[in-house]
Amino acid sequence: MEKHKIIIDTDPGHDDALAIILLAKSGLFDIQAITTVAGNSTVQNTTNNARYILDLINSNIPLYSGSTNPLKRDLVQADVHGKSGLDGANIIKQEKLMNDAVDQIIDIVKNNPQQVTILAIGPLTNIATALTKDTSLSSSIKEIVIMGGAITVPGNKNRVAEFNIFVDPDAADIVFRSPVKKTLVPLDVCNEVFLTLDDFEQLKKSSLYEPIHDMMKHYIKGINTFEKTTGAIMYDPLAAYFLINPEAYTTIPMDVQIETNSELTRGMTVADRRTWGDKNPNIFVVKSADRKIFTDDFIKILKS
């Protein structure tokens, strides 16, 4: 049986790292590429971090660096992941930046029409640029699964916006307006799924135990410092697991638009939650996820 083709567009990031490891070790996917974008840190750092992760799992997945800045704004980097974007990891290699992620996304999708799902777990700059550069691309993408947004909960970057959407709201606006099938995994569900250092102790006999444990100590400390939450919130792994087991999630179609003009509400995912009036749903939004099934499978796959 032919494996499902995917592209992982990412800005690693501790939770990005876990998402990449989860999908690679699952053995369920033909991962055509990992494409990096500036977000949690500079694109140099996120690309270095992606290479570190691939080396950690002895993977030869193609790696392409992408956008160095949001479409129209200065880059705002994350606090929780530390200076490198992946504090706790022993990053040695300085990866050469090729800046070809957008072209690679276009080529892979166009060569495999309606076969490639894009998992977008960073700012949407690369995806928006690809959709703008090749206006026929949207008809060839199977689906885009996005970690981002806050529908009914507070933001984690400003009062209302989640980080990935906040960093490049103009790119998010382009992607959300695209006719591509899209699924959004927002903070509403991610906030409910977190792991503690005790959970990671289950990896004790795995070669991944020490590097993951070291990374998670820094991640949990950052999350606690800047978001006042204890535990490693599984933002990106939860979006990645949607590709593995969508049956563990409930989704609803919604009309969601992106706020790009107001500085007060920059990056807000504005959902039409009215019970009346005509609706124009443009995205499926994950409303709930089975935390136990996710956690059990996550640990089992990482231990494998």
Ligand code: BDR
Second form
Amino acid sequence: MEKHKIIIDTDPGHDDALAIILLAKSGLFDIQAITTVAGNSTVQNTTNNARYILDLINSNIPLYSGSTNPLKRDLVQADVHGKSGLDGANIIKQEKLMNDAVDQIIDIVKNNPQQVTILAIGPLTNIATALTKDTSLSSSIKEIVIMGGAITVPGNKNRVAEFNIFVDPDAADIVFRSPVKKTLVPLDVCNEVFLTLDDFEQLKKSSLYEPIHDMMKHYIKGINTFEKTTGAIMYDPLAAYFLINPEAYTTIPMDVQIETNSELTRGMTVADRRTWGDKNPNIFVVKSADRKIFTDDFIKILKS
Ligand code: BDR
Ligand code: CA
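Now that you have shown the form predicted alone, what about the form predicted in complex with this ligand?
And the full complex, kicking off with our chain again.
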């Protein structure tokens, strides 16, 4: 049987790194491309980091660099991943940037209509640019699975916004309005799923153990400063695992719009949670994820 074609649009990022490793090692997908975007760090750094991860797993998945800045705003980089975006990893190679990710996304999708799922685990700049550049693209995309947003919980960047949506709310607005099938994996579920350094000890016999351990040490320290959790929050891997085992999740269709005007609530995912009135659902929102199934499978796949 043909493998499910996917594109991973990403800003590695410690949790992005784990998401890429998880999907690549699962062997379940035909990963057509990894496309990078500025977010956790500059696009130069996120692309260097993506190459580092691919080298780590001896993968030749095509890597394309993308947007350097959010659509209309300056880049705000993350605090938890360190300056490089992947502190703790031994990154020495500078990747040559072609910034052709948007064109590659368009080509891959157009050549495989209704077959490609895009996993978007960084700011949505590349995806929005692709949808705007080719207005017929939306009808050819199978689905976009997005890590982002905070529906009923506080934000992790400002009071109400999750980082990926905060960084480029204008891009998120375009994507959320597009008629493509979309699934959102928000902070509400991600916050509940984290792994401690002890959990990563289960990888002891794997060649990935040391590099992952070194990366997670930095990530957990960073996360702990802000979120006060003692483990690595599995934001992007939880969104990635949705592609592997959607049965482990429950979703509900919701009407979610993005705040693009206010500074105070910039990037808020404003969901219509009222019990009354007509609704125009534009996205499936993950309500729950089976933490045990995710964790067991995640470790099993990484160990393999
Ligand atoms: C998201 O922001 C980034 O720092 C992570 O990689 C993840 O995609 C969590 O809010
Ligand atoms: Ca990310």
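Here the rigid core means the biggest group of C-alpha atoms that line up within 1.5 Å when the two forms are laid on top of each other. Just so it is clear, the structure is predicted and the values come from calculations on it, not from any experiment. Only residues modelled in both forms are compared. Positions refer to the first chain, counted from 1.
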Report summary line: Counting only common residues, the segments between these two forms where three or more consecutive C-alphas all move by 2 Å or more on the rigid core are 226-229
